[in-house]
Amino acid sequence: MSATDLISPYADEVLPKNVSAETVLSVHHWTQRLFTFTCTRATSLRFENGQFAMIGLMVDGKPLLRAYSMASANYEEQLEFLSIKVADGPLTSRLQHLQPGDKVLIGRKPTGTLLLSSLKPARNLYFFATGTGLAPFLSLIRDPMAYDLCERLVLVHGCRAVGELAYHDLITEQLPRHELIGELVRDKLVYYPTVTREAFRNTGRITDLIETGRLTADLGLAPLDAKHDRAMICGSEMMLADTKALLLARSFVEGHSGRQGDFVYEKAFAEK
């Protein structure tokens, strides 16, 4: 079934304001309850890496959208997008049908609060995300920018299954031969995937591994700091609560677009 099996074609005129329609330019299905997609760019729009996006179909004539991050970085002139798959998710029941050439609606104002200015610069920046948190990390390991902040970035990346760690080789073999980036990637990128539910080289709890110190002493590195360290979170509204008060704990502080901190999180996918 397609996407527009479940929408019907709709023009720019009769959109909101707030939003464009884009083309999809291609879809991949990472596991059952995993996939990514990728669209057009509006010329127009534009975004800092770490922020996200209002994104959806029009349903029923009127559109439905939910906060989404880039995945892709803002020099790129597509977008890309990793979504989870829920049956009877309002939008995710629809979005997981997307195929090459079908419309997605895209909000011309992105935001958010993973922006690498709210914090101070470190010896280490951690980037820690479970499932499709990861999304926003993709972009800003691809921002040059976040190697100048720090001597070295430490994505952290959680999931249940092993099938789930997606961009596995694009972070491990891609990236390091990137015209751009590539060397910045070889010489102060640091890849930690970890899954809850099945053997792997790393398994565990993103929160436990912190807690019991087994993160830094699997990377070689020193206890986390707040002298040293920076981090930025992004996950579930209960990972994100739990990793937040365990830097609170080790005297981290939150900035915020008025000050510069130690860390910061999406408060968009929070709880309110």
Given for the second form:
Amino acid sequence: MSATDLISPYADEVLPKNVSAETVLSVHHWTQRLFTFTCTRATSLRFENGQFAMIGLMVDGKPLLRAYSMASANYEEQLEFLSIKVADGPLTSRLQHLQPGDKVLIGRKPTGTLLLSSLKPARNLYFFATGTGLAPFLSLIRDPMAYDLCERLVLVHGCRAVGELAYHDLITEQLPRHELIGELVRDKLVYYPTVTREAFRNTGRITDLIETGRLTADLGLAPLDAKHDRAMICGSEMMLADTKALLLARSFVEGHSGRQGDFVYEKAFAEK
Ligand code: A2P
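Switch from the form predicted on its own, shown above, to the form predicted in complex with adenosine-2'-5'-diphosphate (A2P) and output its structure.
What follows is the whole complex; the chain from before opens it.
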């Protein structure tokens, strides 16, 4: 430990036991509202793909933490997070200024409901995400077990603007060539990005696309059916409520750890 570490607010002795101080490795700003960063990972940190951790910064000598889904897979060496920037958000107003070399706090006990083990096997497994709700699915589409569970994995990402379709190129260009899961991605992953406030090849809210049947029609798939299809949902509170209602109306049963079902959902953790 260097002298500066000893006087920094991140010195181990002042940190709560439930977090570790990690080093930011890279930062990428997608838009004025959205950015990604990677950081080191404590060797002791274990998580399941789809889970979230409390992450944050020391502010006025105290940890300021919010729930963030890991966007990286659990077999990767680094951690990756996708965040919005809110000008007056207590955490994101600060987090958006992260630079490589800065310290960030990462909770030691990831948790969450977007678990593959909570779902029955599927014909089509749908991942419905809006905004930063994409993050847990970036982790899950790199999990070979997700492909074992279904015949086809359909990732639907809804954003306001084309520029907010973060990871578009990773999903369409890099993942199909991925050393471990490239073949599974090529065989089974279908990506459906949709934009609501600009022109794009797919437009409209996810909920409207489900309700009208346009999503499945565009993909050449049978209408959503609880008999064969499963879903995971991550987005804003309203998006979760609306999407969940559509699934319940189609007789999808919510899954839990210990009782497999047809769908699970998680809050987007966006700072209001
Ligand atoms: P819209 O542009 O019609 O509001 P945000 O950036 O506000 O989190 O929104 C991300 C995406 O989620 C936008 O495309 C937005 O559409 C969409 N959205 C917002 N509310 C809902 C909802 N209740 N159901 C489905 N999609 C929603």
